[in-house]
Structure formats: C-alpha cells, structure tokens
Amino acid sequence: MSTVTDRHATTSASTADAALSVRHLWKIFGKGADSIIGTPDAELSRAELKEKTGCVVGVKDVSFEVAPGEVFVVMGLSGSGKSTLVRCLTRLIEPTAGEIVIEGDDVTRASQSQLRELRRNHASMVFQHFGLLPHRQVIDNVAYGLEIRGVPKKERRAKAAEVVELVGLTGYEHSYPDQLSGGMQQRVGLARALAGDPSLLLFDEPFSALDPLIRRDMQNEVIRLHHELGKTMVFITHDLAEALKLGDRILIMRDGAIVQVGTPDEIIGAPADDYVRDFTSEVPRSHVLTLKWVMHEPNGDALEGPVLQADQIVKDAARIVLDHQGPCRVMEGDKLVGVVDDEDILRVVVAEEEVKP
C-alpha cells in the first residue's frame, strides 16, 4: 500500500517499507546521560531518574513505524516528550541512543551535510510558532526554501504560487506577514513546507495557538491535502480530539514512554490502562468506534437487512440500523463477520450520555 486513502484506516509498516521506522530511541538531559542506557538507572522514573543523577528523560525507549502516505499522531500532555520526539526525528535534537530511518536512510548515521540535504529535501517541519519572515512577501516566504537550495528565482516563484494556490491563499502572494491573520500565516507556513515537494511532513503542535473556529478549518485543510497530495505526515498534538480527527494511528506518551499505540477506534475501544480510560473517558464513542465494536455473533438472527461494513463508524450507521425493523448485516469485504441491531446501537449512545457531565 503506498498511500493512506481511507480515513482512520487500519495501517502499519515494516522496517523495510516503512517512510519512517524508530528503533528504541533515547534522549536523557544531562551530564553522562550516555552511560545510562542499559543501566538499572533507565528503568527508572522520570521523578526517581532526576533525583538520583540530576538527568531528564525526554524519550525513553520508543520504538515505531510509520507506513508510507500515513497520517501519524503523536499525543500527550504537556511534558510527555512528544516535542522533542519529533525533533530528534531531523536531530534538531540530538538522540542520546536509538535508530532513525527516513526512506532507507539512517538519520542517526548522516553527517552535516546529509542532515541538511533531510531537511531541505524530504522532510519538512511546521511549528507552532510560524518563524516567517516579515520583511518578504507571502510569494517569497514560500519560496525560501528553494531560495536556499539554490533554485533559479522564475522558478521558484513558479513553484511558490502553486503552492500559494494549493493552500487557499490565492490573492495574498504579495501580503506581508503582520498582514494576514494567524491561520492565514500558518497557511504560509504549511505553504513553505510543501513546497519542496518533501516526503515527510512533521507538525509540531502548529495550530495550538490559534482560535478555536480557525484551528478546526486548519485541521480541516491538513485532511484535504492529504487526501490530495498523499504525503506521510506525523503531527504533533496535546489535543484528543484533534488527535481522533487526523490520525490514522495515534501514538500516546506519557514521561518520555508509549503508553499506547492504534487506530482512533482501538484506543478508545480498548485503552491500554487506566491512564489512557481515564484520558478518553468522555470522547463520544459513537463518532469513534467502528460497527466491529459493537457487533455480535448472528446467532440464527434473519439475515436480509442491510449490508454494513465493519470499518463504518456507528453515528454513521446508526440511523440505517435504527431505521431497519431487524438485524443488519456487518461484512469486511464479502465476509459476514457479523450483525448490529437496534439494542447494539442503543448501547452505545446510552453509555455517551452516562458519561456526560
């Protein structure tokens, strides 16, 4: 599978043909954070880890793949490490330990100049504070990128507008910067970054700072260009919703570690441990989970109801199967794996309401 076209699709990859594959990645703060690792002291809290040397743990031995065209969810509070996580995936911070493969390529292993051929070419970030440049043009903050690999100033602008184009700024190429609101400037940014034409897009928390109604539209845009564009994208977020909006998996950290990692429907469906219950208790599981969650057994029930697939999400089926005087059937593909009536339906929406302050 090369590209991710189905919303919150069931993916992962292996080593070999993943876009990105972390191996038991490390980064500890700290004077002699190199002769930790493998040590007792690694096993250690962040808390117990700190009193005893004086050292931090910023990720703590994680490890995951990340498939070609997949939209990867990084969440946690604030503090879990998610940030400098993605950092170390470009070594704007220096892993202490651990492996990084970008399309083949080990990150860990590249000098100076193969790090800045990374992020000038295949992987491109987009923070949460936009770092335009405010003496350029829209056109020109867009195009700096290629400014900088050297493409010719025709064509790069040539480039640039496309881009500006993609991203719905069609009309502000010549703004400056404190001409535009936030979202519109964070569309530069995100502008800037594809650009390139990278492989890798890396977000980092990039819309925290904006207003509720713009934030939703921004997110709103991501989703749009990757059911056009395909590219791989991990993105940065202290926010569940935002984290069940985007991602096709979500990796969930808590003090540097993974707590847990799946599709929307399996993290709320089956949460690791108490922490990520207690972290997803009052998300509406009927816009999360998938019919496969609430199904039973057909146990001699009349099959000639409608044909539901068990990747469909329940609020989306609901009012088929409320509508329908009888059991309707759930198929993956032309399997029958099983039915849904009313009562299975009822269940969930039930349990929404309990939870409700």
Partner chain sequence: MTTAVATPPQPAAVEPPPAPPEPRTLPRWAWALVVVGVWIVVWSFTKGQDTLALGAREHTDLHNEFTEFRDAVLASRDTNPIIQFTYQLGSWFTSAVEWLQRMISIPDFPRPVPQIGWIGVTAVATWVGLAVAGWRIAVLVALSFFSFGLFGYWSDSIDLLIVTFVAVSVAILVGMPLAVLLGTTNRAGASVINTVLDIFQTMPTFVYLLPIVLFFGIGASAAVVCTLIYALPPLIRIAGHGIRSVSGMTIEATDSAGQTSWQRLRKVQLPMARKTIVVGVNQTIMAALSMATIAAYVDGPGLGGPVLSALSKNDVGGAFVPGMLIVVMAVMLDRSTTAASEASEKAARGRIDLRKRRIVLAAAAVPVVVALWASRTYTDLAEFPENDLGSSIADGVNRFVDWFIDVFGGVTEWFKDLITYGLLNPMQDLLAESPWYVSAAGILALAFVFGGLRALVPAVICVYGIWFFDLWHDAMITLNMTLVGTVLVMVLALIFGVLMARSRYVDLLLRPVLDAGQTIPPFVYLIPILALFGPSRFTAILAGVIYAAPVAIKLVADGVGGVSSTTVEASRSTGATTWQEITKVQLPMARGSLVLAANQGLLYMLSMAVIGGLVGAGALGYDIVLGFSRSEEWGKGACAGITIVLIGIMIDRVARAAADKESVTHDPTRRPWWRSAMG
Given for the second form:
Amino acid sequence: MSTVTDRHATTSASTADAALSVRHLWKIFGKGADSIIGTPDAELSRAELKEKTGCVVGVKDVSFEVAPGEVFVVMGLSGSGKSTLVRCLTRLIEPTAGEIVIEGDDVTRASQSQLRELRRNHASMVFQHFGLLPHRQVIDNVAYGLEIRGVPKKERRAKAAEVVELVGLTGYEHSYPDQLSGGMQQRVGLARALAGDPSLLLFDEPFSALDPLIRRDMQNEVIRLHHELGKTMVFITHDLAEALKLGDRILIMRDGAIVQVGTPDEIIGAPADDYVRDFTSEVPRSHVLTLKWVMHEPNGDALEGPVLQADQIVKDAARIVLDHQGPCRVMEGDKLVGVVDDEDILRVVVAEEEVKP
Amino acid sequence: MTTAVATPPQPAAVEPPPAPPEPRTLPRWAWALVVVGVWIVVWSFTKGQDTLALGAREHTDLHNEFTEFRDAVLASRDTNPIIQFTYQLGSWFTSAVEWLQRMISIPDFPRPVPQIGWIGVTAVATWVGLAVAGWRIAVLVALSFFSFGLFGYWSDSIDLLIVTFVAVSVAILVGMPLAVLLGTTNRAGASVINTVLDIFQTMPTFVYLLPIVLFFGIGASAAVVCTLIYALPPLIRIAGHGIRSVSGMTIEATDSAGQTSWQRLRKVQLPMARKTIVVGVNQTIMAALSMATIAAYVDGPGLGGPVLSALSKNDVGGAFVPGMLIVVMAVMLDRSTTAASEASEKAARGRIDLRKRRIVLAAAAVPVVVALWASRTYTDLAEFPENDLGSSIADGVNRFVDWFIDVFGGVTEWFKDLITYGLLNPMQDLLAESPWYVSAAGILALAFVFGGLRALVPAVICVYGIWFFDLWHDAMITLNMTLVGTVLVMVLALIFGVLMARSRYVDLLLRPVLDAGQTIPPFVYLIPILALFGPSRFTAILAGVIYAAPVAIKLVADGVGGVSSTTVEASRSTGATTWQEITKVQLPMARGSLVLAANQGLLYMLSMAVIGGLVGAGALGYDIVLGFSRSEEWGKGACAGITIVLIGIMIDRVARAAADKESVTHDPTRRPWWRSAMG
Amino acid sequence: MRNTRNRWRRGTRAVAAVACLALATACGGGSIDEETQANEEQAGAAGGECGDLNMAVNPWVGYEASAYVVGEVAREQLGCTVNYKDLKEDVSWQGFGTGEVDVVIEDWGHPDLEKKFVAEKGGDGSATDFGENGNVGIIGWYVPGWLAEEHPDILDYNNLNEYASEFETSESGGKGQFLGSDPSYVQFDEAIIDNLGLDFKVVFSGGEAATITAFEQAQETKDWLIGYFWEPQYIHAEVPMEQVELPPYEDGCQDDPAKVACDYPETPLKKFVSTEWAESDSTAVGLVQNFEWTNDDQNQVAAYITSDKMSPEDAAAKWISDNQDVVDGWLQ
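Next up, can you give the form predicted together with its partner chain of this protein, since the form predicted on its own came first?
Okay, now the whole complex, with that chain kicking things off.
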C-alpha cells in the first residue's frame, strides 16, 4: 500500500501547473439536490439516498488532478457516474458542488460566455455516439467548431482539411456521416474535436460502439495522436483493457465515488478493494505488472546475471529470467531494489492460466 | 416523461428487471364493469330526473351573457381599436388574394381575362413542379391543373389555391416561431402551448366563423383567417415535435463545441428537424384545403362555393365534381411537397447533376415563356373553353346515386336499427337520462379506473366545465354518439389496417381511397347517406365514420406494418397461425399506434358533431348550427362549441393517461436526456 | 342546342390554338386586345352611374333566383358591376355596416337582426327596410303527397294522434316523429305539439338539404313523414306535398312562444339594404326598391336552376328575356 501512495504523490501534478484539477465535485440529480451536500444524508449509499430523498447521486465528492500531456482514464461500469463526471468538466451537466480548474481558470464560476470560450478554444469532447450532424459533409462537420467561432469559410475548410488528413480520412471530405462506417464516423468525431486545437481532449467512451478490430485501430490512433500532438486527455471507458492500454493513470469509479487512482500496474498490483480486485482478476497480469511488483528482497541471493529495470513489464522480462539460472537483479536507475527469479515469474503467469477458463 | 425529474431512474446496471405489475385484486376492465353496473342500478331508480335537458330553442342566462357580449363588440365595431386593426389586417389579406386572382384566375378589368391565362398558369406550375421535384411531379401538376379547367372549375380551383397559398404562407410566418418556442421551451411551457393547440383544433369552426366576420369582414379575408386558424396548429405541433426530438446526443456534442443557443437553433435543430417540419407544412396545407367548404359560408373564394350551392339544390353530382377537384388538389400538393423535400435533400447531397438540371430547366423554360405569351394573346388559351364533361359526370353521379338509393334504400334499414337500438339508445339512456350528478360520477369513476389520478384531474375540470356551460344533456348525447362512432371506426381500422399491413396490394389499392376520404368535403356524401338513412343520429355517425376512419386505418396499418419483422419471424418459427400472429404479436406490439388511432378517431368523430347537427343528430351540433344561423342564439352556440372542446380534451387526456398507465415498456428514445449521460 | 354547338366550336378552336402553339406559327383568332379595348370604351360610355352592387346570396334556391334576376337586370341593363356573395343571413346583415353587402333580397323575418341594425327598431341604422318583394312565405306542416292521397283525413290535425305510431322512428323515442327543419327558420312546433296534445316529438333535421331529402325519399318509398315545410320552394314542383290544417292563425296567437297552438301566418318576404348604399346615387337603388314578383315567378326561375341545371345567370337571363315587360316596370 505504501508504494501506491508514494507513487501517487510523485506522479500527480501539483495544482499550480495541472492541466485539469477537480476538487470535491458533486452531482446529485433530483429536486432539492443542493441541500443534501454537507448533511449526513450525503454519506448515505446511493440506494439509501434514493429511498430517502428521491435524489440520485451521479458524482460523489470526486477530486483529482491531471498533468499537462497526461492521458488520464476514468473507468467504471455503466451507472458508475463516469459519463456524468466528464460532462461536469465543461458543464454540459451543471455540477451540484465543487471546483473545476482548467489551465488556471475556474470553470464552475465561469459566465455563459466564458464557458463558451472555454468550450471553443480549450476543451473539446469526443462522444460515444459521435453526435455528428447528418445534414453536413465530413469537412463541414469537422469545421463546425471553427464555424461557430466565426472563422471564415475558406480558412476553416483549409484547417479542417488538415485535420481530416491527420485522422486518416482523406478522400472522404465530401461524404455524409451516414455514408461512413462507425469507425470512420468516430474519426470524424475525433477530427472535429481536434480542429479547434484545444489543449484538453475529453473522450466519453468513444470506442464502445465499435467492433473489436476497429476499436483496436482507433485506440492505436489515439496513442499515435497523443505522441504527435501531446494533448492532455481525459478518457472515459468501461473497458479495463482499454484503460490499461491507454492510461498513464486510471481512476476507478463506483456509484459515483472514487475507488482507486493509480498507474495501471498499481491498479493490478495493489487493488484498493475487492471490487477492483474482482474485475481486474481476468486481466493478464504479466502484461501489466512490472518487475517491481514481483521481485523480492535480495536476501543472500547471488547478485549476478542479467540486470533488469524495475518498471519493465513482467511479460517482457520473463524470457530473460527463465533463461537465466538463478535470480536476476532488478535496478531502479543505478540502485539495486530487488531480485527476481523463476518462481516470481511463474507465480504471475501460472496464476493467470488458472483463472482462464 | 412526466416523471423525469421527480423519480430519476436507476442506472441500468443496478436496475432490477422490470417489476411485475402490482398484484391487484381485479383487472381494470372488471373495475370498469363494476362502475357501469353500479351506474345502471342507480340509473334504474333515478332515470329522467335532473337530466338538465334544455329545449331546442331554450337558453340560459349564461348563454344570453355570451350573446350580449357579442352584441356589445358588434356595436363598438366603428370605434374599437382592435377591430380597426384586424380590419386593416383583413384588408391586406383581401388585397393580396385579389391581386393574385386578377393575375391568374379572374378577369382583370378592362381585360376580359386574367393577366395570365390557363395555359400560362399551367405551364408555370408544371415548370415549378419540374424544378423542385422532378418530371413525375411535373406531369402530376400539369394533369391536375388541366383537370381544373376540363371539369369546368378553373377559376374556383385557382381561387382555392390562392387562398390556401396566402393562408399557409401566413401560417408558416406565424407558426414557425411558435414551433421553435414549443420545441425549445421546458415541459410546463410545452404543455401550456399544447393545451391551447388542442382547444384550437377541437373548437368547431362554425363557432368562430361569426366572430371572424365581425373582426375581419366577409370574403377572402375571412376565408384566409378561418383557414389560418384551423391550419396553424398542425404546423406548430409537428414542427415543434420535430425540433424537440432532435437527437440529444448531437445537441450535446455541438454544445460542447461552444455554440450559442441561436447557433444551436439555426445550424443544428432546424436543419435536423427539416423533414418533420416539411411534414408539418404538408399537414397544414391539407388542413387548409379541408376548410374550403367552411370558408364558402363566409363567401370565401374557392371550390367550396360550388359544393355548397349544389348542396342547397340536393345536387349530389354537382357537389361531387368540385369535391373531387379538392381531392385532386390535395393529392397534387401532398405529393409535390413531399417530393420537393426529398429532391432538395438529394440535391444538397450532390446526388443530382446540377449542370444537367440547369440545362433541362432552361430548355423547359422556353415553352413556358411561349405559353405565357400565348395565354395573353388567344382567348381560348386564356379562358378554359367550356365543355360538358363536368356536367355530364355530375349527371352520371346523380344517376348512380339515384340507382344506388333505389336498390339499397330500405335494405340498409336493419343495420341502422341494429346500431341504434342495440348500442346507441341504451348507452344514451344511461349517459343522458341519468341525473347529471350520477353521469358525472360515473364518468369520473371510469376516468379514474382507466387512467388513475392523471386522468381524474383533467376529467374533473372538464366535467365541471361541461356542467358550467349549461348544455349537459346535449353534451351527453354528443359524447355517446362520439363513443359509438369511435367503436365503429376502430372496428374498420383493425380490419383494414391489418389487411393493409399484411398485403402490399391491399395497401396500394386502399391508400388513394383513404386519401380521398380524408380530403373530400363531407357535404358531398351527406346527401346520399341522408337518402339512405334519413335524418338521424345514425346518419351523423356514419358521416363521421367515413371522415374519421381513413386516419385511423392508416395509423393502424403503419403501426402493424412497423412491427419488427424479426419478431414476426420469431413468432412464425414457433409455429403460430396467422390469427395468432396477428392477435398475439402484431396488434399487441402496435399498441401505441392503436391507442393513437382510437384517440384520433375520437377527435375526428367529435369534429363531425357539427355536421351531425345538419343531418338530424341534434345535440351540441344542432346548438352550434343554431348559434351560427340565428344571432340571438349565438351565445348558446358558443357554449356548445366550448363544451365540445371540453369533451375532446377530456377524452384525449383520459386516453393518454390510460395508455401510459398500461405501458410498462420503456421507450429508449423517451428517456430523459441526462440518463444516457450516466453511462 | 345552339349553346352546345357553340361550345363544340370553341372546343375545336382551343385544339387549333394548342396546335398553333405547338407549331409555333403565328395564327389569328380571338383577340384579347380587341375585347380589352371594347371593355374600356363601354366603361367610358356607361359612365359608371351604377357602380358596384354587392348582392348577398343566402343559401336556398328561391333566394338565388330572386338575387340573380335583380343582379342580371342591374348588370345587363344598368351596367352595374354585380358581386354575388354566398352568405348566411346573419353574416349578410353584419355586412351592411361594413359596405360588404348592399342588398338582401329575400328576408323571412329576423326581428332580432332588425333590432340590431334598423334605426326605427332601435338598431345602429346600418340597414334600411326596402319593403316587400311580392313573394309570400307560407310555413306549415306538410306530409308527402301519397300519404295525403291514401289517408286524406290526416290533413286535419285532430286525426294526427291516430296515426302517431306510424310516424315512429329510431329518433323519436316511442312517439311519432315530427321533422323540424333548419335552425334558421322560425319554428314553434314543439309548443304547438304540446298545446294541441299531440303524441309527437320534434326531431330537427338540422338543414334544408336534410328536410328536402327526407320528403323526396318519403314520397318515393311511401314512408310516413310529417314535418315543417314552406313555400316558395322549388321542390314543390317535383315532389307533391300537402299542408296539414292547424288551428288558423290569428293576430297575437304566436306572441308567447310557449303558448303557441295555431298555424303559422303567411309572411310577406321583404327586402333589406345597406343604408349607405340606399342613400348613394347608384341607379340600382331604384331597381331594388321597385323589384316585386310572385311566388310562381320565383318557382319558375328556381326550376330552371334545379331541374334544367342552368347556371343562375342563364336562368335569370332566360326569365328576364321572357318577361321584359315586368322588368321594365322595375326600371321606371
């Protein structure tokens, strides 16, 4: 546990230079929602609160920060409040209480025009069901954000054409959304979000509606774009594999509240509770865990053989360890932090085999 | 929808499977039977007491107050600023209509003919049809215009077209902002607007015909205004609905790009609701045409005039020909607007070669110009040459009707007696001959049984209103006729609707007949029915059924046809018979459409109450005709009109509440917008 | 016959014209310009002494006959521009004040409207009484001809109760049905039935068309029917009807609507006009003031319209040419 908190402290950005900072955010649906926060009722479980007041908690006292350039994944099952959370960030849903700061600007206090300015220039969103305009061609869908900013037609079409090329839709500029496949439609959605050159990209389960192969393509596309453009991203998903694949850090939500925040290996290696353990149980641990999570103290082992880094993934290190007779050293930089032997590796890999049907 | 805020639904994941309906001691129909049973027992002891019956020429103080109010307004017409204003408005309408008339339908003195003669008008209209909707529509337009002249009603047809054009233009001008309001306001606002629209749609036209004359004068202006009032609600309702049902996801997605609400309206909501808005305009045009005969009562120009004047001579054939031309015009306008909307969408999507089209249109413009020139030069091309076709068709129809009545007169009597003695009279005894408080209690109890508290509240308000306007007894008789008529309409709707949904040929065969039934003025078939069944309630019900059945049949056919084919296939795979397939799969799954069909059938039946008053059905319809015919009875007529509105709203609200109460299925499109946001 | 041939000729001309058009050659033919010029000259010559005449046309054929005869005389012989306006009575009267209606040529008695619009009766003065038009309205209880023939005693109201059960219908609730008529008309039948102790119930047909159809059918199929009817009415020429004798009308016997127990009076039909128009110098004012003809005259024109299916204009023109001497009397 201690490792988790340590790691958390080092990786999370401090408020001052965070791209996005959320503090004590609440969203309660229903009449009289305002009056619930701060009373003992707020501590009730979701079902109890609904029973008592008729209100439903969407987001319950959530706080986190996202560093510039980070890919921050919010994960949860349906109904966990993750989509509500992402909508609160640009106030597509009005939060009930709390504070949201994007690049130093307090979103919760913004006026309508300041809010529009934020949505136009700083934060764009990609939606699960694309939300494209069926009566416009791809190019004009992409240019929509620029159009409502008042960018002249020629200029915005030129800009949109660039983005269309960036997401690999060249040749489809003049198609209509209903002429494209789901994956291509979502590329349009992505392009629309990128066209305004925002610093923050919000994704609301963007690939859930796509079939698995296309989904994998699109995930790789996001990774590529992140490398090329370095945007800060907040990514909502219910798919753990997707979360692990994309996320620098993952926030797990349940019934509107945070269960755990951490890097992928922290989530797998040290699940915060049975809930997290339960649904991470089927993840191939060797694909996620780093050596740090499987090594043991070098008490008396011979310190020879290959040198491995602590943040190396188990799967990648397995061949070297198994080929070598005896333990291998695990270093963090130049410092020896532990050793890893065949048994450490097999424990992870065999455990996986047992879980698999 | 109502419960969206009050009881937010559980997220899907933790949602338990839909709970079985609450265990109840008795099903609803059994409760209803209990209510009726008690009612009958009470009735048998109290019948004939306190029925609040009012003689044909009796009226109460309340009715007199209405009449006096009207008289006061009439007396002040030279000084009243509102009337001065509306008169000004009316004179604008009149001059617009008259200018158009002189252009294309009546002689523009000193010319012996209009500025543009028939061949020019036909050519231009055909060209417009070609330009907006393609060659098929162009042919349809050309044939329609030609038929106007060929059957001898060129001027009247064009006049009707002009009045419709002016009224619909104004309707769009006034209606679209209101539709936007309806489409974007909150739920409370929407329900207020909807109630006002309900009132306008159920209020019999005869009631506001006299006030319109008072405020707008006689002739074209009155015709435009009464058409406008009748045609406006469908546009507001349908277009508003279209704007409201634009995908919430798209709105959210574009909102997230930082659009203003004006940008949202102009760039997202209106374009995405375009198809529905076109349907609204289309329905508005149809409504406008169905006012043609009514407008003729105030000297409105158009085809209604010859229909009415033939009616006053009992000349069925003479009314049939202009009546059919109204149908021709309706079909032409309906198909053209629909096709134009499709074509413009195609064009916008670049599926039409614009250059080629421009060349075709330019080429087609040459004969149009020649036709224009010719229609200004040659008398026979300016004024449609007279011929005997129209009158010989009229004669033929008259002979056919005479033959039909000769053969079937008397034979049909048993059917009338069956319905009258078997259904109409017993129900009327119960409704109208019970003391008013017993009937009121019975109606309210039934409303509660069927629709719960949501039905009871409007029912209480409406029953109180009906009592208040002093026409209780007549209201009960009209209510009874409406209910019996609706039963007949639904029987027809189920039979023909299912047939149409199951067989494409039946559908192809029946649809034009239904279109005609919906748009032909009821006055045309009134006389033959009268000859067969005499002046009676049954005649009125039959006329109402002919008017209301097409809508209900279409709704049922569309509903049954819309049942997912996979479900039907699944049921077939279990070895269901055709009968089982219809009764256990198609009809239950089309329940929404059936309820809507019954609801529309009821309202259409109710709107025929006035026509019923003209053929011996008495009751509220007679009161309204009386109010229109004799100025001292206007107050009573107005009260009867309001009572009809109250009956309509009551039936509608109870039916809707009953349908909602029964429905357990969750329509995903009806989920509150934020629910999908909860992931 | 001449008419038909003429139509055919015009039809052929149209075909020829369309053919010309197709060939895009210049052809001669009826010139619109010539007619326009002629119209202009005529308008100049007539001097516009008459101007517009707005003639209300109430919805029954008898009225139509009177209105078109007066209208056609005004148009053909005085050069008026006649506008026929199809209106119900109430609406027509409202039009007097606004200049939309100048003449109501046949009024069956509307005391309430007179009270509102005629100055002498306390109204706003927009309408003026122009006297009787010569027609006499007879209102009464009628039975179809076959019934009168087979049961002549039915024509006395004292014998009606004997036959009451024969008149029963689905609408009459166990009593004999008495068919009331269009709500516009003066009707005391409910009171008469009550006060004469008759075993009948009034069922309102609701409209003239319904009443006429009912009598036609009754005669055709020998159905039992008794109802409210009136003269002049063109249908008398086609369907025989007999009037049932009620206690004769005496002055004052219809003053209290609830106590009426006598027959309807004969009503001299009247002309009402717009006061403003009456005071104008239109030459048609004299024509309307002098217009007077008989029930037979009106029935004749009505029969042209209904039985011979002539247009009202043609029917009026035919009667005018046959009766120019009468017309000359109106024009003096």
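Residue numbers count along the first chain shown, from 1. Since the structure is predicted, the reported quantities are computational estimates derived from the model, not experimental observations.
Could you find the option in S281, A161, R136, Q128 that lands on the hinge when one rigid part rotates against the other between these two forms?
Residue at the hinge, from the list: S281.
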